[in-house]
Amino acid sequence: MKKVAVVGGGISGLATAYEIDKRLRAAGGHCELRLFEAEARVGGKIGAARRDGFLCEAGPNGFLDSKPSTLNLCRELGIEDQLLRSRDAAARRFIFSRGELHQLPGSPPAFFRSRLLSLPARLRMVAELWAPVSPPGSDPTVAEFGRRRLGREAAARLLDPMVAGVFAGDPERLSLGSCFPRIAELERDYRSLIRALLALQLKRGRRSGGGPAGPGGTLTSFAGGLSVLPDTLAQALADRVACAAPLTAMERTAQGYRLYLGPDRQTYDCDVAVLALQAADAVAPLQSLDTRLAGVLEQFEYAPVAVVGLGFEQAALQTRLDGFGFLVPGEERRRILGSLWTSSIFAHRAPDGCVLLRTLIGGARNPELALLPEAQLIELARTELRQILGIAAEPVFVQVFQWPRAICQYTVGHRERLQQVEARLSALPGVFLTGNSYRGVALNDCTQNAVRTADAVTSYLAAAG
């Protein structure tokens, strides 16, 4: 009997073991399929306190209902009637620059009005249509990216805070082509993103309309928390999911690879070897079976990031928090990346009159800062929302998350780290890699890479017999 490991039980490794099994049972295949997670819980970051009427995530919010993948797994588990759509107040998003909260503008009329930029910034946006394409072939920072097409101000009060949301992330250090290839794609194919926005929105014309988060797709949770999927996941497989057996070697047999786990070092003998770790968890196991490979995911940087939650009164606060939130120019020398307004965002996540916000500290801006002490990152969160959005109420919640490797950080060179890689898997049948230090760090590049490497896996099964 073959006998397949899967190590990691975030939403990586579950969502791959779900999907391996699902076609080792439709080939009738009599495979053994285990997954093994280093913590007492399955769900890696996705998790949420539930208390007083409170649900705080303690690491993303939902995902995008724009990619099907996920949306298909949900469905196949048979939690789709769960599913949270986020609310219209969601679209509205800001950008604290220069003392004050401007909205995102959602058209260009409404660019042109607005403050956020100032008027010789967004006469020079114009240009974008004359901007030099970047060279096949080169890897462009996203700030390099920015300011090439877009000028300096656009790209220091636009895509700054949009890679502090996404990756937490250095702009002037990320690869564009890794962090966020279809803005790549449509420069390679458009030689423009005034032209690229202009042609969507004309396709997007015939069809129907997109939901209250814009193109992109509506962010959509559950009304139970995201942690429904990776929870639904584990019933799923049952029995075959052990919790608390950290991967701690992994070495090469005669049949596939011997892995031992936990502290008393228990072995599993597999045919196949999934690892949907963190690259820098599978640096150790890789050591003896591979050193160039090990020193390659050692390479793959992290940034840490502190989630503080803080639940008030809606009546103790002087404004009314209406939106998805804002986020921070690096460029306004603040000490938050941004404060999600979470139950503007989403139903069921605050009791009747209360408000729940999250708010991001550390990132590659200021990763000291997601390392301090619970109490110091409360006083620090409470003390930006009050110069920010006059916060001084006393809060009703509280609830600190801090994630030491929060984030992978795809900087400039990336794409040819991934290359080493598969080329040091290559003279490692039976193994492979999964997770968000990869192909995409949101959940729902999670899940897609799931459906690819099961598909690998049960070829890889197919093909040895």
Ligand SMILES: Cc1cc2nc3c(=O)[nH]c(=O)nc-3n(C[C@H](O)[C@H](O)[C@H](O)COP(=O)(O)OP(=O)(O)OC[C@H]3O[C@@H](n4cnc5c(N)ncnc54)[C@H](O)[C@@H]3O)c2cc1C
Contents of the next structure:
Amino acid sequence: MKKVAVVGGGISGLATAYEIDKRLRAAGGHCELRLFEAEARVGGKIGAARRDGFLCEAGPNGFLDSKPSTLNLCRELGIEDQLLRSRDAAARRFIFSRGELHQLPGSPPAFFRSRLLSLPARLRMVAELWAPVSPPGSDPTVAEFGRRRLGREAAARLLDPMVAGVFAGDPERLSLGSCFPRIAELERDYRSLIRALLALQLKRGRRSGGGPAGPGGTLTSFAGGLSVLPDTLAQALADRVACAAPLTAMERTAQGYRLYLGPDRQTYDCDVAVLALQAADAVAPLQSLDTRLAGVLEQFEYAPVAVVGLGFEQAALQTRLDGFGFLVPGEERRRILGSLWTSSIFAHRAPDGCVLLRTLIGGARNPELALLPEAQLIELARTELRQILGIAAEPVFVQVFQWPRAICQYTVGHRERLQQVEARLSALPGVFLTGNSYRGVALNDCTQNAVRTADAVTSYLAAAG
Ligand SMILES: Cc1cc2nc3c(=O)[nH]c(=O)nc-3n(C[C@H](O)[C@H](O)[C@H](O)COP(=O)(O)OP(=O)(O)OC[C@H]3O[C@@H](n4cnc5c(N)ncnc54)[C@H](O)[C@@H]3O)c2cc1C
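Provide the structure of the form predicted together with this ligand, given the form predicted alone shown above.
All chains and molecules follow, beginning with the one already shown.
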């Protein structure tokens, strides 16, 4: 009987194991499947603190409904009825610039009225229509692309906070093509982003403008928090999931691979090993199989992020937090990346009469801040919220999460590093790598890559007989 091991119980590993299992069952094959997770619980970056009526997510707070992979998974798992769409208020997103919050304009007239950019910078954006296109085969940074196409000010006040919001990253180092492949594609195909947007709007008829969470779709979660998804996947896989079983080393055998798990070095022999780990966590186990592959994976960088959840009684605040929250451009030199107004985005996140904010600290901009002791992080978040939003009240709920390796940074050269990884893997038949270090960090990317990896695994097993 063939044996398949999936290592890592974050959304990538769980979804990949589920998809493989589904294909094996459909083929009527007799294969054994196991998932090994290092921690005592599954979910990886997905998790939450639930206390006193507050539900504070540790990492992601939702996925966009504009791509089908995660929604499809929810439908198959029978948890579609638990899905929770963000409130209409979440369409209002803000940028903190020069001492005030500016609402992100949602239409061209609103853009020209907005004071987020100076008038010359707004006019400069029109010149995007004629800006030089990235040379074929080049790998521009997000910042260089932004300055060339949109102008210096728009790059600093629009693109920079967007990069902070998605990658907690440094736009001067991140690769446009690896981080935002769709934008690179639109530039290539239409030679202008404005032209691309107009053409796509025409194609979609007048259905432009997007859902409540903006043009990318509607942010979606579950009434019970995002953990509903990994928990349901783990239930579907049942006793094939082993927690507290970290992979420490791998070795080649005549049939496939031997995995060493946990401190007592239990072994599991398998034909296929899917490592759904951050690249950095795959380095040590792969070292004994292929030092050069481990060496490439060691080059992947991560930005640390701290999430500080603060709950307040609404009556104690002077402001109504009515919107998605705000992001801060790097040029502001503040100590936070932004703040998400969680209870305004989703229902069921704070008890009646209370609000919940999640403030993000660190990233590639200020990595050292993300790793400060908890008490200092809370003080820092409260000071910034007092200065930016005027919130001086005592919080009634406090929760800190720290991720030393929160999000993989797809810096320039990521594409070439992926090619090197692929080349090394071709000499290790039956070993597959997936997860957010490679081809997209969003939950939708993770679930889409799970489908691709499962297809590759089943083709491999079919070819191997
Ligand atoms: C603060 C924050 C906010 C985010 N917000 C959003 C958002 O709103 N929307 C969105 O789409 N995305 C968001 N993301 C990104 C998204 O959460 C991640 O990309 C995604 O959850 C990664 O899933 P994964 O399974 O690839 O990795 P992980 O969740 O990191 O899972 C990897 C798993 O492997 C396990 N592991 C590690 N080493 C071993 C080993 N040796 N043996 C066995 N197991 C091991 C780990 O314990 C972990 O469970 C956010 C990320 C962060 C950090």
